[in-house]
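Just the one chain here, the form predicted on its own, laid out as structure tokens.
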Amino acid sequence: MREVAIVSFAQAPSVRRETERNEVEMLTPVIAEAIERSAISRKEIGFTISGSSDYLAGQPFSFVTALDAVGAWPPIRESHVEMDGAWALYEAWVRLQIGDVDSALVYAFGKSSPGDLGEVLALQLDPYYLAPLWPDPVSLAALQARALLESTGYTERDMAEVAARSRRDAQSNPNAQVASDFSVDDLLAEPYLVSPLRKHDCPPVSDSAAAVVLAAGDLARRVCERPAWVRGIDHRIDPHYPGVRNLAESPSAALAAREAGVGDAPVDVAEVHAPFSHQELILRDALGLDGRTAINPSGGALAANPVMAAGLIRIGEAARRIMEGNARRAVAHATSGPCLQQNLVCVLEGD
């Protein structure tokens, strides 16, 4: 298996609405500034993938657009996928390993605000039976959500405890969109939204972008003092229809993390992408975190939630930690679809 490693990171800050800059005017700095980080230059990034949906923009091919952000002339080689960038990321690991290029850019990008979230993403979900029915994200979590408190020994309380310490977490993140400091009991003080969901419960709709430069070999160890290389990444997903399994469980997440090789060793940091805070719990138990593993430092998707970019996001703060020498492994993890429905897991490590 020949060696990958995440070689520079960038990110925009994320945002409730952005009002002043379309998708390519908020990539074209984040592009630039992980170019710019990787000490490789735009002409040798031997492949580039991009992330993105073209429901939330709200045209087609709105990949083909943001390629302004880019420059693809000269001709480039280039890919998508209608996914979150963590799985455009997969796609380049696995691209490096044919040979002939050595190194990669991937990036994301989600401008979720112009539109009705809710009504977009329902349009994932069974054509047949749930779509027509309209249940937006939030209520869909409120039913994953009391299967797990009624199935399990957890309390509302514990998914409180998620929300404080993401939201505390955060304010020592100039990219996170919602930092707080408030205490667990001031939280379960608030009103229920869908219940047993809280307010802090929630993603909030966040509009941002990112990206990341991965190398080689020899060239990742040249243009970067200490990569974080992939020692494991593999992804999986659950059945299509919430209702015909245990949502309480991510039995995906948890193949995933078991194929990726999170076991095998001691993790100092998860940046694992919960949307909701109940859903952190299950990650814990599905990845095997246990509690030596600092657990979204950044604030996670609790602080912002950028939609395509947010899975993508939680690899480059991992990686981060690795670059900047804070971390020796940490594990990544995305996801898409309803409930947990599709996971990746990305093990990343310093020398």
Second form
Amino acid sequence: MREVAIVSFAQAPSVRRETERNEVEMLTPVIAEAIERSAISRKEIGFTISGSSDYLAGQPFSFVTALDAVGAWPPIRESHVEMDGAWALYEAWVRLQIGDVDSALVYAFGKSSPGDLGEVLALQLDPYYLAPLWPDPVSLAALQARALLESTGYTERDMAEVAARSRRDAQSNPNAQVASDFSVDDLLAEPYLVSPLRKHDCPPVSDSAAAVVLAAGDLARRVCERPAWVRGIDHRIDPHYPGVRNLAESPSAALAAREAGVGDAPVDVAEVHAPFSHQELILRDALGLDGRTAINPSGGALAANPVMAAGLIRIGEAARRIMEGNARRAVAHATSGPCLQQNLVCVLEGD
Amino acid sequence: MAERCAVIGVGQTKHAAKRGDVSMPGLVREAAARALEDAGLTWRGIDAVVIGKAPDMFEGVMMPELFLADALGAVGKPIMRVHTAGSVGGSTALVAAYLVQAGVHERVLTVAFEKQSESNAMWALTISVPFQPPVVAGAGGYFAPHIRAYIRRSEAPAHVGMLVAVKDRLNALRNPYAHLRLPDISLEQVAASPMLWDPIRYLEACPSSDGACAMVLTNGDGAKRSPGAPAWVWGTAMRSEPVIAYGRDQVNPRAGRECAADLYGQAGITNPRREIDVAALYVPFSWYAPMWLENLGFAEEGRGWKLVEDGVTAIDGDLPVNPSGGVLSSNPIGASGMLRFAEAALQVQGRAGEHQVDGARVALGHAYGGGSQFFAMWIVGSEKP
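Return the structure block for the form predicted in complex with its partner chain; the form predicted on its own was the one displayed.
Below, the chain from earlier opens the complete complex, with every other chain and molecule after it.
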């Protein structure tokens, strides 16, 4: 495949409620920063693609006005996926393989605060048999956590340790929303939110936006001192119905990881999109990550979970470690749908 | 170096105001199964799925690809969901083509659908939000001023829109999948139909349809093994421009002109009027036929209506436009663009049945969306590029 690398990344700090700025105003400085850091001019960008969901904004075509943040005049080559921005990055990587363009801008935005996120995400479910029951994402995740606890040796303490580590690591991430030093014992003394999940096992509701610039081959080397090369990228989906899956496993994440080549060499750092603490345990096993890999040094989705942008932020955070010279080989993961239904895995390497 | 890409399977549903006989999974599966059968493949032979549709509010399901993955045989495979407004059916096909051209996959199933009867598109398009004034008149209300501007600029006679409306509905009678069947359609009938958004009359507007379209795309090796003659992709292009920009012309958008120029460059076409045998254009309101003929370079600016008036765009004319009946006869919004792309493929494969254009070797598939700001196009040919 053609060599393609991430050469810059920018994000807006995640906040519970961005009341001052709309989506375009949130995106404009983020896109400007990503482009400026890439040292590729706006006019040179060969392809632009975004990921977002109309249901968060509560209006059709929310990506249309977001184009105002790009400056699409004169007209540009542009597309949009109604998916997390990680899949927009995948499409950009595919587009760059064709060889007629050398760079791409990828952006994603998610402003969950205008609605009730639990109600909104219930509308992702099968509209005939599941959505009429209004299962909220926390309750569905609790079913998954229960399945994990009862079929493996994992305990609620393992889950609390993931939460404590994530929020502790988030203290050094200026873009994180929930950052603090909790003791595992204190966390386990808290009441259940939806058994076996406690509040700390669940992600915050976040507003944010992110942008990444990709460049191919020599252009990437010219504009970036340490490009984060995409060595493998793949995504897969599991069946939709929670009842027909073994929720304690993630076959689609395992398959995507295999196809992306995660196990081909040691992994220094992994940014895993696990909105719930138990999901990190499932994903660590699916991706084949062990104690030698630093997991979610950014704090991950338990510290900030802007729906539709959180997956792209995982890729950006992993790439940042390589671009800053703090890691040689990194893995990034993104998820979508109820109980980790759809998963994307990306392997990044420095030179 | 990019791989070659070819269409080896096409399938679509019967389009109707309400397909109450099928669920959404049933609808997309109907089109996909037909495309697979056409390609001589089973679900197992597909490497990845690319699905597209217009706003999720049209059915009231957020990211419906998640629940449609099972019906589309996508479990364990990559599935992507494209949404680029009205052009989405076209851009979905283009994303599938990219996967093949990039050498990532050998056989890609691409599907687009809309089940408008599940919700109310007029409502879904007119939601009021805090930061923007709502457009409370649907697509027709948005586009009518641009049509009036076209008529004023081009001095086109008033009956041109009605000629398009009649021609496309008569063409639809040759297409067994078409939604509208109006055998008695006439200029008088169109003229007498209610004025919805001046100058768009009821019979000059597209219907609301339930329907889906699917195609199987493959590379050069896959095309060799295909049971029938493939339609080869000669060129693909996408362009977007913002809602508001100084100097923006919504009547003859720059994004459309540049998209066509890019496309013709790839396909080696210097004179589209002479070198393209049939055009499947996205015409949801009758007047968009002459407008796009100009935007795409088939006629000089201000002269597109002459092609309509002179019968050039008739099925037996020199440049047949929308022999299937087009969007004016079937409009499952998310699928409407892909239906244009699929119609172009069927024509160069010589498999368009009763609406086949004799000797069609090079065809254009075209889709647009948003406020005439998103464009997706491809050119397919019977010969390898």
